[in-house]
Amino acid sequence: MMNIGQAAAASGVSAKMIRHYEGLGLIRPGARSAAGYRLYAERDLHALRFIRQARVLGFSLEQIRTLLSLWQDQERSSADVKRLAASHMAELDERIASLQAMRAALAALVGSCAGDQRPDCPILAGLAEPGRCPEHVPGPD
């Protein structure tokens, strides 16, 4: 058993995030020592590393909850896991396409700006009047 600081160091997840994941029910609450300190077992470290890797891949906390459930279910179907991962990959593809469109619009604005001492600026004009942007990109709202 190890305390929260040791668990944080061993898992790569900060103590603050360990407490947060406990609060969300993603990991079981740590056992308590006689002095009241949280204690974690190797099983907890595996779950924390799993969560950390899922976060690195951009899964949402709700997706991670589902993945943890599937990971712990020895009767699971790999098709369920693949379906969730493929759905997440499609979401990432949409975000990438949106970011590429934003970049293209910004690149057009930057390319239209002389960047000299004159006060007129096509970048500011494009931001103030979206219809003037070379390529209109829908915003996040």
Given for the second form:
There are 2 protein chains.
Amino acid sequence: MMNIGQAAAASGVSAKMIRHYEGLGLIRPGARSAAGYRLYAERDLHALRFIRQARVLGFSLEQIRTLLSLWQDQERSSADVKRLAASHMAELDERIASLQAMRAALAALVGSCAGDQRPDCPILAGLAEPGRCPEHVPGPD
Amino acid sequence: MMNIGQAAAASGVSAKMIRHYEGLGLIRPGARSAAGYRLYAERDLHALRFIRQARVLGFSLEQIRTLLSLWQDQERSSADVKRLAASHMAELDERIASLQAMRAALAALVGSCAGDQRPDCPILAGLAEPGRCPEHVPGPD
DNA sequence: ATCGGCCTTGCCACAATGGGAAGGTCAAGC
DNA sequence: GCTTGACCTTCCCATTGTGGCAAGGCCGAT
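Could I have the structure of this protein in the form predicted in complex with another copy of the chain, to go alongside the form predicted on its own above?
Entire complex below, previous chain first.
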């Protein structure tokens, strides 16, 4: 049985977050010492590491709530887990695509900016005139 | 001179956000009608569209504050703008890389999960045992 | 007994946006 | 003129996940 600080160090989850997860009901309230200190056993560390790893993979705490219940459910079907993970992966793909679209648009602007001491700046122009693409300089067509 | 609703429709920024940006000092408090309604002119729409476009490119409101002051500063050097944009682009790259790392780890787990009615699930195993990689099944080496 | 380090609870903060309540205003129709 | 509906105002709350701080209690070592 360890205190919250040791559990935090051993699991990689901050003490603050351990209390928060407990408040959210992700981990059981667990035992307390006579003085009211939270006490953790090896079993609790497993759950904390599970949560931490799921956070590393970008699952939301609500998704982790479901993952934890699946984890503890011996009757689960792996299809349920896979569905959740695949849906999260699809969400990651969306976020990646969205960031890449930003990056591409930004790269076009940055690439067309001289970056010298003069005030003329296609980046500002591109922000002010969202329709126009900077390197698509309108020739005499 | 238009009301906030028209300005919102014309700029693509919600009325809620227009008020918020005003509270943050991104846009000038501007004129009010006798009844206290905010009034917007064409000039304000330019600023709102500028902000919206910068948001589309993922700039934070604090970065946008700087962009707006550069935009309005005739003495700016485009180098300042480019530096800000490039730094934002680097941050986007970091976020993309982080999401892609998540996605890759998740894809490995999802790919190794049967997704049937049986409870055995490498995804849950991978979350519980962060060190182990699922398709790296330990053969008799 | 005292001091440093750990623990407790609780509140505030972030960033950006939406939701909603309670109330004032304006224009149109009757 | 009065009602009705659409719009506006301000103010508060919620989100998500994490950190910080403050006031106070506990524990071990000197």
